[in-house]
Amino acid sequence: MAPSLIRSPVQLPPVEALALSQQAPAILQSSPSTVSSSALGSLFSAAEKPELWIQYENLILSSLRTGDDRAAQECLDRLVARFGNNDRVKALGGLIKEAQAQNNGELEKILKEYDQMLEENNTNLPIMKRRIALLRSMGRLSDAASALVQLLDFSPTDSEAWSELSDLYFSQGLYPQAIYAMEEVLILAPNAWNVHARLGELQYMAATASGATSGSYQKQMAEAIKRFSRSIELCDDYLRGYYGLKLVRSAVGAAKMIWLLTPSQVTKRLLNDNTKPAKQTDDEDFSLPDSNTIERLNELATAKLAEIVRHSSAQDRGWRGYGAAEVAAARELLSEDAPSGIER
């Protein structure tokens, strides 16, 4: 079953998304090429249904993923014909010029246009997405980031920008920066389950970079273990935060085995560390959990992974909303951990 054309079609797993894009000559086939708004205009032609521009734009989307130029096309052009050049029309159409073009000189020609629109009006929101979107394609990632830091001054509430300006730092391996922008993405969606996954996962990045100092691999490691906690007493069935639970374990154990020791010990261990400087920091404030404390939170993790990957690989009803390759590492990591005696 193709998925919904109401949904945004930009996460789906290219499958679905070629499901959704053969959709597009029977949905411009049966839907009317003009629709007019105004109460006189619709006795003479189709009643607008304003899911219709939905679809359209998420067949745009979908099109261009699977090379359907001509189906993304004649959506944009009924999107012109209803709205006319507006701003949002405007980024689509960007889009598919992007998509279009063959090499890097029409990329800076397109880029060139986007500059030319954000002189006329620098508060375009689409069009500064669209040319950051660009830059990211083209391999400026530091262009990106500071287009990105701008956009944020004009707009410091739209969290999918910090979302993407974490993502541009951590691709720099600017780890610091990409937790201070998810954090600033919790600020504005705290109980988004997915967002404390997120910075889970810098955290615990952070912590096992190369370079990392004793009391930095304490801070994160013990703020990983909290935002993968948070993140499954808010979804209880969320896979990336058990996952998140049991990596941190494993990581843990492999490096210092921090589970078997008492909290002095760990810290006596940590402050010896000869990457660790010998002025105190305000990381030594943070401390791991105890080790019975780790090992519960370990047991739960592997208990519920082995259920979900379970019930997923069965396609059991209520159980089909994890991602293939979510579930196979999760089947990776389990097996890993199988000579525990826990039973899969």
Contents of the next structure:
Amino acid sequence: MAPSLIRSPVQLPPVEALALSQQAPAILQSSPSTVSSSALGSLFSAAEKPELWIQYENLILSSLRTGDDRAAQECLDRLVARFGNNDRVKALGGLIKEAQAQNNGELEKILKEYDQMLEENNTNLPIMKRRIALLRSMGRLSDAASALVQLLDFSPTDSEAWSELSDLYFSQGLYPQAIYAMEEVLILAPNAWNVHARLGELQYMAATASGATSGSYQKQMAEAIKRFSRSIELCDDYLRGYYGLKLVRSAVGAAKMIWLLTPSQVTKRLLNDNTKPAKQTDDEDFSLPDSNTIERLNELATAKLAEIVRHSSAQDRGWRGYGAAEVAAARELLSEDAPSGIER
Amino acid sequence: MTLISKSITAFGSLLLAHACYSAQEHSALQSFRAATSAALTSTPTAATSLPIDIAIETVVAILVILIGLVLGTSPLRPIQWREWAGKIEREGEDGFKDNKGQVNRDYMGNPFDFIEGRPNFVDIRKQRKEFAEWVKSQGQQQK
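Go ahead and give the structure of the form predicted in complex with the partner chain, now that the form predicted on its own is out.
Entire complex below, previous chain first.
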């Protein structure tokens, strides 16, 4: 079954994107090519639904991805016929041009067009976002980052932009900045369980990245555990949260040096490390929970992951929401864990 | 499930209709009797109430209709955040279908997906390239 067109298709795997874009001719045919916006016209034709326009937008995204430029252009034409050249439609037009550009020269030209539009109105959010995405796509990462920071200056409540900034920093290996930007997203959307899990993943990666000192390793791992736990708290049976917990546990277990320390030793160590008393209390909050707690968390995560993997492989009713790739990764993690458990 | 609830509701409606009809007939008969007896004896008769069996039938009919309607409602939605979120993750679209098997119109999946997907920042050239490679790899697998 093809996924719903109401939802954004950006994160879908290729198979589903293909299924979506194959729906394009049927949808374009079944819906009227022009919808009158005048009050008189709406008396005679069918009522327009807001979902239709979302469908067109998503259809543009997925058909561009699969290379069906004609369907994308058709959708855009209908959007233009309905809304005229407003900012959002202009950004979609730019997106189609970007997808069709053959070489760098054409991309530069599109970039200039964006710049021109921004000169008229430099707080034009959709165009600004397209420009940043294009800069990033062309490999001009520092330009993209500075433009993003500028955007966030005048629109600091844009969680999508903060998340993009975080991803941009992350792709350059700047973990502290990436974590900071993700925390901003969390301020804007404190209930978003996937953002909690993402922050946990960032902290886990920051901790395992080379060059992390033992103090910051501890802190990051402890924070990661907290984040993953929170994501599970916000969402029952959240595969990603349990996966992260188990990953952190095995990483902490692998780093025997820290694993063997009792909590009191850890705090003693922190006390010796730090000379400033104000900082000590800060760091104590970030010390890892004691080994019993971690062990229990690990048991819980293993049990839950095994349950999820079992039910989704059997295609049980009520367990079909997980992605195939997610479940496969969980199964792999469980099978990695099993032999080492026997050794001990 | 829907057939059961519908037939129960229909049965209840039938009972209710029957009760109404009986009540109507009863009162018609009563007033006729009163009119004739008044003409004959010219003494007023006490107004009689409905017989108990009609009253019981009405109450039972309403209960049966209620049971039928309650059985026919779509399953209740979770009102706790974590249960609701867990349902989205665990069941996906399956968990948000009504009795006819259609996904509810207001089902959006995880409402925070856009924060990670970032549709306004999509790098369409990269996605296009990746998709072309995927198609190629599929073609090779089939050969």
